[in-house]
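Just the one chain here, the form predicted alone, laid out as structure tokens.
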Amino acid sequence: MPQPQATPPKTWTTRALLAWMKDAFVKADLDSPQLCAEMLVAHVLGCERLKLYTEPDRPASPLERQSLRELTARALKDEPVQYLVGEGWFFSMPFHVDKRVLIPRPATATIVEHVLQHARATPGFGRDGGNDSKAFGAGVLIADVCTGSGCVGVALAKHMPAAHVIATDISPDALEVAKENAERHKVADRMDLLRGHMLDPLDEHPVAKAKGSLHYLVSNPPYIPDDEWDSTDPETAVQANVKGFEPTIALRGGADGLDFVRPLLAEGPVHLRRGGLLLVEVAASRANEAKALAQANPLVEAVTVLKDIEGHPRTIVARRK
């Protein structure tokens, strides 16, 4: 096994492998180097990450070491670890991911958290189940536009056991991944996966085609503006592992990053019932512009911008009048 240290360990144990890989990832300036190392080692050993620490002195076989050498080399060339292992975590849930879909990110969890908080606090939007957790979300209809891996829609369906989700995407490949994740988390019977551009599939849905039927309309659309996509400034440039590997169709949002955000804010509220929420993730650099667009729509009120886990303005929230 190659090593960044002057003296390699006599035996490549799990502990030694994690230390070697973390050091390599730190030097390469990869995000979350410890997590990346854990994901790769657990993948090759075929175990849960927790077991890496309950059996730290387990020696690796020559085949395991060779596999880790190869995967580490690919990760050091910016290939996302989530694609290498075929899995990413979102809202404490594992999701299958590959090059057909974006990798779920913690920033997007803001949408799920806000919907769940609102539903618990608002009669008619999920709270009416009382103390029966299985009834949480009874009668609630949610649309997840640009669903990708399905992480937002699946997480909402999982945490609102009686809600129904309509998930849309223009990519048939993405919908295949979303279907796999819905089945994995046993919510496929409460999710309708529809192919089409943006809001168009809602007009074909037997329930959602009636305007004012949705309790929540959520979306993480493509929103990277051209100036950030083309930037070479380390502060604003799109990371190499994103730009080089994740699907461009799910990333780029046009010159100002609002090509897909704009129609969601303009036309999305029509589909919401009174008091329903529209939540759209946007580029932090365009949050103020997106907020102004939402405020200009006479159908909504109480427009706010939620910050993500890193404190960046990320999600536009508007309530249907």
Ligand code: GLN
Given for the second form:
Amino acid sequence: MPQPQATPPKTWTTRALLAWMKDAFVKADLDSPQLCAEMLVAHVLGCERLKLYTEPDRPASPLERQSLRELTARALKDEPVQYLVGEGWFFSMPFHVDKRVLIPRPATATIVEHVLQHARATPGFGRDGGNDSKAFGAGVLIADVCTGSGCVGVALAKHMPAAHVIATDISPDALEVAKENAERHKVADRMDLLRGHMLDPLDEHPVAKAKGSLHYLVSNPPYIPDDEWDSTDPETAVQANVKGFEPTIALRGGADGLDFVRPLLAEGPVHLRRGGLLLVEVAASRANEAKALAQANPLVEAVTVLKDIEGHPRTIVARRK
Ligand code: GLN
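Can you swap the form predicted alone for the form predicted together with this ligand?
In what comes next, the whole complex appears, and the chain from above leads the way.
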């Protein structure tokens, strides 16, 4: 009697793995399912994401499949893929991230974009080297308060190749990550990484202690208000991957989300030189309140709120008089 033909074993090619993982992530309602699948497969295969598409028929080894099964299971339990692969992207640059720091968000790129635009357009804010792009930022001093992974300060230092950045954080763990990222992007020689609460380290910095020395003071402080942190309404609730895995200290901003924003708006401007900009990221729901706080500070003028990439009011900008 003829034997029924056995189903040939499925070959787990890159293409098949990506499809299987994407499907699992879609069903679990994860954000960016395709990107998450690509990041994990590229990580396990030790290649760039592009290579997944130039060699889609590459069969995975049993060990690679085992790693991917484990990582997929963890991602399905809301562990952020950036932590699983140890890397997150910000301003088209790769940053090392792990559970010691907040994962960089696209919304925060607004700060970097605005500073670069302003610096290009404003005499005395970095264009003194003329058209020599290596001299862009010469003489410019920037403080990045609550730097976390260092993404904002490092991206600014990278794009203003002659600027100097002071980055502060209360967490020594975060500063280690920021240092690693500054070294990775070869800007460590133009960055001072200082440990301390908010603006405090500026008072001990040899240049910034003079007050009125900064061209830019930027910050993405913890700002999630308690009502959003505790919310169970899917519209406002903090996502499980954020709440369960990212450092609470980098996220929660007290009852109204302004515990760190308020002192930055009140005490930040004194550190800026005339015409210098203060940029502070805030919860979209508190943008109006934060704007009013900035407008109440007599040291600044031209207070505006910038929208993030999703169109939410996100960053307060104020100019030192
Ligand atoms: N935007 C982040 C979030 O909602 C919060 C970042 C912050 O508190 N600085 O997940």
